[in-house]
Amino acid sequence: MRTKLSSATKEVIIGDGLPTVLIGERINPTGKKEMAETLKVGNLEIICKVALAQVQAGADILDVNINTFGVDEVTMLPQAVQAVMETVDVPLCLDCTNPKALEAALKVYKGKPLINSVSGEEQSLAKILPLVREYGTAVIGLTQDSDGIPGDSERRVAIAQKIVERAEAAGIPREDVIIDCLSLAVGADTRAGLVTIDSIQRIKAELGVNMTLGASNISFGLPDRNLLNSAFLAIIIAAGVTCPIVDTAKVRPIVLAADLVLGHDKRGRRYTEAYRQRQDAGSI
């Protein structure tokens, strides 16, 4: 199963046996007070300085969220699109939900993004989907519905094959449909992490798409996160997640390791060499 995006000038291919692809989650105000004020008034200058740091530290692509209170999300998005698009060349993820926003930002996008996300709730279903056959994007199903996100993994597994199924049907090919199994903190529930990896096993086996996580919501109210979540997502990696959505700069090493201990990394070509340029950066 292979999953093509592209900017206007790179192609990414996401798919099992390939080095993990890293989808950066820094464009998100949430959390983020300055870049949140600075969005209500227009200005992308932090958004495009968080996009460049992301590349730099490794991010093969980019998810752009400017939801927060004040934005209006189907002006400002394809805004923040096309400024992105200026700054960094690698393929975007447009995380949004407001179909008009959507739209407005794949008017401007050149190249082939990835849409975040669709949800199991038909109402998502039957706005989303549409916007991702017009367009030809790819799109990330998300295993909640109107109930929210099933404690168990069999009705996980049911709501991601629902969503490859109506996807399907609307013309979308099963390679451009990629499933976020969701992970909720063991912080309230230890066994929340289990659930998820079942989750990402059960639907690689019996549906064979790429996998997303973001794997830092694991981690929530503990200490050392980062800790956490590393170790989180190497176990994810080896069960079948192919692009994850990280902070490119606190875990690209870990991913790095990861691939090659699985064999996605030939010769270990890509691990010596960022083990390298932390030499050079004086960072190890």
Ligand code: THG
The other form holds:
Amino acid sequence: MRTKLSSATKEVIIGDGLPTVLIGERINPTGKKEMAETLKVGNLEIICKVALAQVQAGADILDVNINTFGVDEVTMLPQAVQAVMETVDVPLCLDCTNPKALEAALKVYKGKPLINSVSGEEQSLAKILPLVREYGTAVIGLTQDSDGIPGDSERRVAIAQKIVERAEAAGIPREDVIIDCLSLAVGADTRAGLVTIDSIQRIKAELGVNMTLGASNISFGLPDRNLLNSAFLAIIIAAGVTCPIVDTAKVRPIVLAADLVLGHDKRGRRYTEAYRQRQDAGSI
Ligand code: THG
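Can you switch from the form predicted alone and show the form predicted together with this ligand instead?
What follows is the whole complex; the chain from before opens it.
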């Protein structure tokens, strides 16, 4: 299973056995006061700065989320996408659930983006899948529905199956559906990680699709979050996640280490090259 995404000038291929593709999460005003304030007045400078920093840190794709109180996504999402496309050359992941804003962004996008996201809810499937089909994009399918995120893997697998079936029925190839099993905080429930890992393994075995995950949700409310996120990332990559959503600068070394151990880095070139770069930068 290979998912191909592109910008105007670059193609990124997501698949089993290939190097893990990193989706940079930092264009997101949640918890970032300055980014939120500048977005409200239509200033995209910070977003472009954050875009460049993430690509320099090794992000393969950038998530673009501008959802915050006081920002009109229908106006601002296409402007943000345009500004990011003029700053970096990686494919983009449009993190927005408003179909009008998505369509406005799809009209200016050059290449094949990833839409983030559709869920198992009828209303979401009905609004998002036609856009995926019409614009020939790929889409992230969240394993949640009107009852929220299921607490067991059986129901998460069932939602993933429903999304894949409905996408195929709408004329969207299976390789253009990337499933997100979602992770809840282990601080609230210590079985939360296991349910996500089990869901990933089952979906890989039963559906064979590419998978993403917002890996940092696991550590909410706990100390030493990067340590937990790193352990979790290595496990979910081994379980079948091929394109996690991450803070690239913080996790690229652990991802490269996991890729080497799992045979996703033939001859270990990516691992040793990143080590050399950190040495040259004086960070080790
Ligand atoms: N799945 C999918 N999409 C997603 C998520 C997911 N998009 C949003 C989110 N989850 C992933 N993106 C982020 C962005 C920021 C943070 C976490 C996940 C974050 N921000 C800091 C905080 O809240 O403490 C604050 C800002 C900072 O300094 O980075 O952690 O699961 N499909």
